[in-house]
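What follows is one chain in structure tokens, specifically the form predicted alone.
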Amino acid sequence: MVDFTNGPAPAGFLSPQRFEADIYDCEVEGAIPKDLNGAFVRVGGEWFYPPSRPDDSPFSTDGYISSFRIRDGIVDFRGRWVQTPRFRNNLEARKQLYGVYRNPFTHDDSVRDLERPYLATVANTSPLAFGGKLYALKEDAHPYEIDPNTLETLGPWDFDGQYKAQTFSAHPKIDPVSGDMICYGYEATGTCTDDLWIYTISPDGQVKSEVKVKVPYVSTLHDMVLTQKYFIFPVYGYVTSMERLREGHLHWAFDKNMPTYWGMVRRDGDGSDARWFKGPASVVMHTINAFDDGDKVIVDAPISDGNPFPFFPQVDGSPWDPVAARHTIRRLTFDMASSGDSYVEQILDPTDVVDLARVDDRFNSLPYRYVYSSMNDPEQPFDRDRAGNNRVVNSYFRYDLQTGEWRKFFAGDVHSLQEVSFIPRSANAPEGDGYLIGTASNYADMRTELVIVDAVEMEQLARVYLPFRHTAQVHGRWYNNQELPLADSPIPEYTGRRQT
């Protein structure tokens, strides 16, 4: 029995499961498109052992990776813990040895390592497929390579020693023109350092460039955007310091008085001419896309005016502000021909949306038209008697940047959706012609459901039912069988012969 007296036990749908699973031939309602051949991979976390303190962040939960393998209209599910050193150390000790979020000073003496804080990673944030390999990412350490079929943890990966930063972001970008991956580490030379190291890596795993810059202040560089000319990084009001960590606090707190900076780093340069544009306080935890427009750079992102995470405290001790936490889709314009350091910010629509927005990845870094994400549509019903007092995100949406049109898909009156992924119908299909895929939490029936939606009509094509509620997702991505060496059979080393 696991004792949660040192921390809160999540209740209801989010209560710990603490198991791995294999489900073959999942129950399917509707018809899965026959052209889908790949896997929807999710990375998230839950507490295998309770947190050491009740004020710890949910970002400290143990990493869990799962996969819905789809082929010929059939779905097989697999879920596994990400076997980081932290997970194994806890399991050997049969208790939680680690302290609060990204603070090595709060860990048990037996695992405290101030020189190598990345050993405490939980690899619980996002999946990445690149160069035929699958990784689980968290921005405080190197990627952890995962077998794409068994989901076995193969260990940390540094691209054969070519990647020198101590950390690797949860949101690298793939350039659809070159096929290169743009990745980076912030706090790249150690805890609370102001070093940002940016890498361009070819599809065969070779580092093509390493660019080093300093940030205006140490902040959460959780995501970035890319154009064909620039690497672009937002720096915003989450702050930290060694003094803060020595006092035993979580790694981040929000300072509403800190300005937002956007760093423009030329892709063909060495970082010495990096420019930082300054704007009002905000949070840009995730981005949408960016592109070049002559001498201007256009950046789209779901942005909030304040702290979106109530578990990260305010520096001034003020209470969390749910109004300032709302996200709206905004467009920022940077004039690279000017000598100033300001930019123009426009709210494209006042609708409150979830900041986990996606585009058709074939248009990453290029002019594009459609944004996909999720929202809680207040016009849709919610059966609180059956579903309980849970957080609700009931709809996916497609937002047309050219016309301002919204198209929505409603998941159900007892459901809450997690991050959506877009799948093009074919390699040459027009932008937006394809499918949306993601999971929904069915609070009433206590199960997780995979939803597949036509991305143009925003109508459901199929729903896949797991016979249990699955651990929470942070990020999920679709990868086809060209991007990963996915087996046709769930049976390892299947020969195609029937046993007799």
Second form
Amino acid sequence: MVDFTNGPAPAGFLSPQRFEADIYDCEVEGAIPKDLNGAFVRVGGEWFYPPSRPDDSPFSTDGYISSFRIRDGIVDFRGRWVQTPRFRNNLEARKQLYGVYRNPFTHDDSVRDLERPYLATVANTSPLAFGGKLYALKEDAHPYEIDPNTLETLGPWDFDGQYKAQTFSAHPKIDPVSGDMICYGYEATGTCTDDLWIYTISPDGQVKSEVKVKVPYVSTLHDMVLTQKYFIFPVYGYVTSMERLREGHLHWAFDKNMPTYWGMVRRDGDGSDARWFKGPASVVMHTINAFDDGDKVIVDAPISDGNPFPFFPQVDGSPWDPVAARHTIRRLTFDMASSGDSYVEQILDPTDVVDLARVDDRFNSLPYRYVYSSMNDPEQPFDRDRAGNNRVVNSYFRYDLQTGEWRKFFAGDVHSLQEVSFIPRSANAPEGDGYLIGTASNYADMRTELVIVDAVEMEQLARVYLPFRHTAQVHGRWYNNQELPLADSPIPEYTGRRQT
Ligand code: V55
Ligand code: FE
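The structure above corresponds to the form predicted alone; please give the structure of the form predicted together with ligand V55 next.
Next comes the full complex, and the chain you just saw is listed first.
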């Protein structure tokens, strides 16, 4: 029996739907550019069974992966649960066996495994396409390989045993110069360990280097950033310990007195020369880009002064602070020729933005010009009568780092946008020449829409309508048909009897 009455989101846009879906030939308004051939892949989660405790984090929801397969102006949709051991165990037991966020002590006796916490992953954070393969990622476990066409779960993948860390981040980077993937695991040797292991993997799946470092304190090392010379890791505010976990708490609490550290690890070194620069408290859940400038390293990121997540408590018991949770786009400058451990932090613009920013990935780790993300533009209308009292992100933006110009695209007065992806118009198009793509929740019609926008004019080209509200997205990405071996969707099978 399933009872969501006292669980999270018992009603409303994000209430659990618990189905898998195939929509052949989706409803499209406008014209999808004919040169788009690929898939917009979303990873997120929803509760198949309600959480074991009301204070658990939405980051514990069961992983779900979906794909909008686009070619020749048409779209086919597919959505599937990620079949983790945890998901299977719950189905078999017909109930939630697992405790709170990344705390193995709180799981049911039948599934508790303190030595192998990664068996409790929900694979609900981000998609990754690399070397022609598709994965669903969460930072507490190995990647789960997914068939890019059927979205079947093929299982965890450790690069034929070459990847030795127990965990794998949700935000590996692809170096556009070498084509290699830079990935890492923190808490790499077990729960609460201070081991950060960094790997460089070639597109044919061979591990080219393994670099091991120790972090200054164990924190949520959710994202990293890359230059041609350095692997760069922010460590900030969220803390954990075995004592906390034994007491039954969620994995993270926020300590506003902890400094921010930025780890600079030479890509051609062995980790022994890692330098940790130190600055005031902040949260850098996601990054934008970085590049080398002589002896300097420039890092851009959406940064908040405090805890962006109300469900991770403050260690001092203070209430969550929504003002400290706001993100601004900031630029950090590290002088690698200096012997000190300080850096310069500059707010590039005071606009309050969503921290899920993208760049034209061909410029990852290199000097670049455009930042794309989403925001709630207060000058645009919101129809509360039709759309209810929902939290809203109504616009995409392009921020020009060279001129300071902002261009915005407004998605509608009953809509809230998820993470945007940038698609270059062609492999050789100049930076920023292309499209933006992402999903929007339509709170009035209670359905999900895929939005396709010209990234220069910031005008809508097409919109795809799903006939239902789709699960919460954490991260979504566009992958073209060179990056994934995407087949044309088969016509749905006919299993009945035909009249002849
Ligand atoms: C994030 C999301 C997670 C997680 C850790 O967005 C960090 C940040 C959906 O799960 O486990
Ligand atoms: Fe993320």
